[in-house]
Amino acid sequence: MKILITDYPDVLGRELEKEIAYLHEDLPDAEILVYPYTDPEAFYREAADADGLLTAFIPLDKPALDRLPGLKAVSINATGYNFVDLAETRRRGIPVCAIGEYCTQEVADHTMALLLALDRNLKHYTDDIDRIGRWQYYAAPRPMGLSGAVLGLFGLGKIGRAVARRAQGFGMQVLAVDPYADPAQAAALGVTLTDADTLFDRSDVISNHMNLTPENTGFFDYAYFRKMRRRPIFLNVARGGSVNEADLVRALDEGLIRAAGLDVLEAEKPDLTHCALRGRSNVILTPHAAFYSARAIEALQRMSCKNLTACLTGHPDKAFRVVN
């Protein structure tokens, strides 16, 4: 049996010895290779006889799957799996697993870190001090202050709820849009479920925590930015594909939103040399790092490996989460 741990080279910069050990616990005789994905054709040659793939971002659409005839299971070492054609893998009988829970607290913390840094204008102050050497009290725009402000959440899943609890600790009121949310659970949490137009009208901060689907791809566009009456801080720590990036730039240029904190962009590997969001004092970009902590990485490695071995040993019911 052959297993490929494969992804873009920078994504593989973790302790892969742990993953190899986890895989060998259940499949001691498996051949396990680490393969940095740089050239699709070379990848297809290496993976043509692979039984299992452990990856996060390698595209696995129908043409790719056609080149992987021996594939029996895929484990995504992330919560998102939009790079995989689920319908096609289901048709071929290839289980695809993702991690249902491993970094909720980290992503919620990161969301609040972006919010606090943007509201308190930390980027402006640190640039003034570090780059210019200037100590000036009132050089930045006046902070809004979180107490009494309204946070609007798109998505009230595990991460959305964790953000809501943190925001309430700062005295914020919380609204949410989520057609799948349990009204009783939302009420118990003190979150008001509402519709998108109401949220756009009332929110001082808007934070995206939706899974990416065909229905919400490009959801945050210019028409919706124009509806954000209170010029909110906009946060996205979910998926970059939910936001029309050109429209976000236009919204910032026109003052429709006051600031943006983004852990993701439309491209997973963006060309930052031509990124119109860089170099703005009211924009903070982080490189899809909201999940990152020692605890989260350990959980990610263990669960993603156990997902794969469960499927390859004929026990997909023992996987943490089969998504197709």
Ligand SMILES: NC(=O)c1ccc[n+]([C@@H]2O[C@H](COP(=O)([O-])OP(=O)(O)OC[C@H]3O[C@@H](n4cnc5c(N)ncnc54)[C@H](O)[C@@H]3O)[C@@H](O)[C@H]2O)c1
The other form holds:
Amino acid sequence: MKILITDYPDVLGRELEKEIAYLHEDLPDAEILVYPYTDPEAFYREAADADGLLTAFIPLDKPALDRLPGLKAVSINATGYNFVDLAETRRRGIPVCAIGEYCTQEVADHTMALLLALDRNLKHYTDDIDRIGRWQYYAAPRPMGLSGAVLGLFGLGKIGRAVARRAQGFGMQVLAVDPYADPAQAAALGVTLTDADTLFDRSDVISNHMNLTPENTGFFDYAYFRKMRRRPIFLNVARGGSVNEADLVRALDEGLIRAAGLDVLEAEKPDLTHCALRGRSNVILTPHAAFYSARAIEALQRMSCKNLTACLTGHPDKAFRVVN
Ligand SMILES: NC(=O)c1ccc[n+]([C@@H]2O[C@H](COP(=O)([O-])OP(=O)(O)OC[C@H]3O[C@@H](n4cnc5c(N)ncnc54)[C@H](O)[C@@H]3O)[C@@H](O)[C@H]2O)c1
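For comparison with the form predicted on its own, please write out the form predicted in complex with the named molecule.
In what comes next, the whole complex appears, and the chain from above leads the way.
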């Protein structure tokens, strides 16, 4: 049996020995190879005879699946699995597993870190002091202060709820739009469920925590930025696909929003040389790093390996989460 651990080279910069050990616990005779993904053709050659794939971001659409005839199971070592054609894998009887939950607290912490850094102008001061050598009072825009401000969440799932609790600790009032949320759970949390227009009208901070679906792809566009009446700080730590990036740049240029904190962009591997969001003191970009912590990585590695071995030993029912 052959298992291929594959992803973009930097994604593989984690302790893969641990994953190989987890896989060998259940499949001691498996041949386990690591393949840093560079181009599709080389990947197809490497993976043609693989029984199992462990990956987060490699596209597994129909043309890719056609080139992987031996494939019996896929384990996505992330919560999002939007790079996989689920209907096609289902048709072929290939179980696809993803991680249910491993980094909720980390992503909520990161959201608050972006919010606090933007409101407190940390990038502005750091640039002044480190780059220019300037120490000056009142050099940055006046912070809004979180206490008493209104946070509007899109998506009141696991991460949205964890952000709500933190924001309430800072004295913020929390609104949320989520047609699938449980109203009783929202009420118990002290979060007011509302509609998008009300949220745009009232929020000082707007934060996206929706899972990406065809319904919300390109959701935050110019028309919506124009409706954000209080010039909010805009945060996106979910998926870049929910935001029309050109419209976001325009919203920043026109001052429709006062700042943006983004852990994800439209492209998973953005071309930074042509990125109009770089180099702004009111924009903080982090490279899809919100999930990252020692605890989260340990959980991610263990669960993704156990998902794959459960499927490859004929027990998909024992996987933490099969998504197709
Ligand atoms: N940046 C990172 O490192 C990182 C890490 C983990 C997860 N994420 C992203 O965060 C997202 C949320 O994670 P989660 O664990 O909270 O997922 P979740 O499934 O618990 O919550 C997602 C919520 O979004 C809501 N939603 C979906 N479509 C909506 C719409 N059109 N309008 C309003 N609400 C809508 C759902 O009802 C759900 O409550 C993930 O899908 C993933 O893309 C990012």
